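Shown here is one chain on its own, the form predicted alone, set out as structure tokens.
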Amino acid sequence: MKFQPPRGTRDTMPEDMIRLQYVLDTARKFFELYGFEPLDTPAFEDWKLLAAKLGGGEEIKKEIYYFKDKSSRELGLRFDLTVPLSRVVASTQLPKPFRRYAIGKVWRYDNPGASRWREFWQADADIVGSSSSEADAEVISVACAILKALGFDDFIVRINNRKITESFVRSLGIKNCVDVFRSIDKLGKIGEAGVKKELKSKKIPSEQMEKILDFVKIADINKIENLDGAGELKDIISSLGGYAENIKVDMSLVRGLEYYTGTVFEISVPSGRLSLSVAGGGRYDNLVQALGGSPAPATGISLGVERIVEVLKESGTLQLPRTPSKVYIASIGDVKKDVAETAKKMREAGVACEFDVMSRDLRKQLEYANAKSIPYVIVIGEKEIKSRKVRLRNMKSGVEKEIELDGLEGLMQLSNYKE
């Protein structure tokens, strides 16, 4: 009997695992750099939790993966980080504002499809305790500075105030609000057609329809400043000034969870001849209280991180090592203890190696260190044991040189090797 991963879910092979987690690690250096925090919280949590009104509201309960325990107690796995941050902050007294930045998986019982996965990893970015927009800059700023120190540089931020496409929706005497919200987010996925299919099926007068969908394709923050929210927006795009070519004023975006309450964001990239999403976020000023703390206005961005690594690997931009390790030690003969203590010596050095456990010959070594696109190879036999020299060669370009068995100095250049 064969077993595969669960629909919706993939095992990442160390290929991929290594640019998956060169882009965490950018993330976190990042995230440190602009003096947030690290917090991590269960991967689940109580169902009442999850489910609660503005935790995800009805729309995000039907993607939640709920189970009972074997107490018969209801929980769901996590969807977000988001919301786990919260109930730390309605129960934790915290200094205020508190920065805190977190990278886990999430899970979501959503349709499978193209970069679509029931179960992905978030890196997130968040500070509650502050209402001002400088708060919503400084989440999008670190966002950004990932992004750029990936190698991206054309990537687009879309922003927008809910206040603002709440306000002019209100006017037309529609008061469902969140209902027009859902639709008007997918306008993207499913095209202007579409969004009136659905606006028609929620009872939306063709009239109010046709108004709405003139609105959101407003790109001019100057022609909607007389509508709430709309210094705020424009306080924020000031405050990222250094990013000004990468900023899009946007109507038709909202986000979807109904926690968001203010200014909402989305960061995308060039992908092949498609922009794809991979960082959003936005400020929720309610839902900290929500949760049964005391009021607490919040902003956050969570970047998509598998987005991110697909991107790189379509682009090539990134080239990485293919494995962690430096150098291939091959043996020929009974020299297994001073392999292994060589190997001890490189490793102290900081560069990470490995050698032959099963017994191989030579040649199948050799075939291995190249399967494995081991840049560095040294072979030690007794003739290397008895001069004490060994020959270090470059797997790519066949060169060579002989390095001290007992100093390897040498070696110390190829800690911070990238093929």
Second form
There are 2 protein chains.
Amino acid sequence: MKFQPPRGTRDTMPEDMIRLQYVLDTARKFFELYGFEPLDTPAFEDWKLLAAKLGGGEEIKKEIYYFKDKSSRELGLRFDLTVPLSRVVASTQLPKPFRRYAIGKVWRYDNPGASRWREFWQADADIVGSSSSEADAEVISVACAILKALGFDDFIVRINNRKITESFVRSLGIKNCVDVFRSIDKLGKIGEAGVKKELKSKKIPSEQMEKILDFVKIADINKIENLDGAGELKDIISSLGGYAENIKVDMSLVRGLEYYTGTVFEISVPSGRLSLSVAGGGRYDNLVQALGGSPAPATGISLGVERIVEVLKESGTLQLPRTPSKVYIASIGDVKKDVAETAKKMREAGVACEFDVMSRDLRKQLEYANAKSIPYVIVIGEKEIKSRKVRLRNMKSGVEKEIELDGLEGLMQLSNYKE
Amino acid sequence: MKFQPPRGTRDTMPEDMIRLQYVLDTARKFFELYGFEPLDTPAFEDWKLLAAKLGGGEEIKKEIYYFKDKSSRELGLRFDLTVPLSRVVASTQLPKPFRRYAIGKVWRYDNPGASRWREFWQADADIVGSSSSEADAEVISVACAILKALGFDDFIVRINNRKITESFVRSLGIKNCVDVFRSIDKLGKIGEAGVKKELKSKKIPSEQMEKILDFVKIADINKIENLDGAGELKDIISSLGGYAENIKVDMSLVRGLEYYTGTVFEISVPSGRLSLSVAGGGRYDNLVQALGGSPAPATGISLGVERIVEVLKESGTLQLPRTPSKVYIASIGDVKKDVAETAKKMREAGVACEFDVMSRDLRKQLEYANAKSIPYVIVIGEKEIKSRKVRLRNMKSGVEKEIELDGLEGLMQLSNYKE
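The structure above corresponds to the form predicted alone; please provide the structure of the form predicted in complex with a further copy of the same chain.
Everything in the complex follows now, all chains and molecules, and the chain you saw is the first one.
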């Protein structure tokens, strides 16, 4: 009887977890630099709240982990961090604007596949209470700053205002705008021919079809100035001045249809020959009210943490330690007390270390330190205790050096210690 | 239609979340200083795994959030971090000892009450693969170091080895040891009279009863030297030398009966007139094998994060900022570009700041900064842009000072900036 993680989920082993934590820590650092406040909400919610995003339908049950508690309350694991935020805003008096960030897991009952998991992390920043384009620019900026800090210089922010595409489609006399959006949204996946085929089956006349496909290729905001929403889009782009070369206007970007009301954006990074979407978001001005609150405009961005971690792992740009310990204190003979004392001093000096708790011989201790990729080893025996000198071994280079035992912690404290 | 968090759960609003994060960050820092590696596992597990802790019984379903996924897999939200760790060790080849930490939420279907939540945080450190008392001492030490760093100096570590109490009870000719343990475990709650009543109903003769009650009062390890397990206990206490005044031998401590096999410990802190348990753990040498793995001795400690946060909040010893922003950049007139530039410089210098995104007048902006408890405000208008001088206001003291706009970020960087 051996157990595995449930289907669609996985364990994150230490080496990967160190990378994941680095990304989460970076996100948090920048969220806070931009004045966003942390908010935590439960892992599960009233299923009706989760359904509200889709207009209250039962169909949400197919996409989430739905269950009843022992009092027959109908619950579901949250599928994003936006709906819980909107619930909190709808039911609480908070000074506005509310800049909030949230970092946590969400769950979706998708078909698991390569890089598709039923449990995954999100890191979100949202501003509730402001309808201004400066708020959109702030949430986009913070995501850009995070990606830059993680070493991505060539990310692309695609941005649109759904109102623009909508008013153009409507101007062609087409009423089922949402149907058209659903097909346009697939442009990157199924290509122009695929979209045409879909639009045809949706009874869009070919003349209009061509016009739509031409329109969504427009990448110059100045060519659509007269359309509803273009002013907002222009304002955001101008507020994002610092990232001018990363911004790309994209009239084909419409994103998930559930709650976005205007501005939408998506950030992608190159990964080999592909371009991977690592963040996305937009403006959702009606959600708080739909959940029973006073009307509150809102905008936000969500980072796809696992995607970012994956690209960083593949590119190998991020060099992180494989284990927290910087020093392994190996021992020969019965020097437990001295080892414990040395460890205590190191830890108090902020140097992560560990020592043998298996009463192993020196060779096995060194094998362990090596298997763990602990960068440095010192060896303490009775001789070393007497002489107050120990050997310090750099496990990567193999270089050994004799140094004073007293004050060792100060030496190892140096982040740039080189032998 | 307003939604609340599901029964037994709650939202953690920014001010409380900042405190909670501080505790989690402190725990993580010390876990890593002690060489523990991070491991993350899914929120839910195969329910049979969760049940294994109790010997595989259906009764676990009453205590957990149990549900089926859409393929009728029987799952449950994890109720601790120890069982998932043991699953990982049972099914993976890992260098031993495995020092792992985990920080995450767990869920129990308890009756909610004052300070009892169905969703709560745990922060755990465990060492798998070592049966030595040094491993027990390491997990106790790291918890002590965390509590000390959080400002608790007067915590008490109660410690026992269940084998000692067990061998004494057996030496009296009593066979239903577990029944006796269940009663002894309640000594703190129901008192000596209560325990006596229970033991009587369990048919323990009064002579033996008196002997048991005398025995569990022994607080001197030297008085029980000849009993099984006493040597181990002595070794741990001697390894914990640095915390000698915090350690208390307690023969009445037996803790939850599920998986502990020997050493058990509990750490409590004074809170008003009460003493609150904030951490606990012990040795569980059989769990990995029970889950299908090769035998692997293990020991660990779990911090009750919410309890710690609560005590810190009540005592008021921990002074943390109420919001991440250190500076609010208020503006008069159309100086958006300059405000954005100032914010950019500050953020790049590591100074958290925010600015108006609501086009509010100065009074409203200051009201907002005040409501958020942002410590400093600077005011930028056209005059300030020309003169390159701004007013910097300490929101607490009310003191205002004129300073140079250029280089402001360097000044605000100082963690000890005083006007």
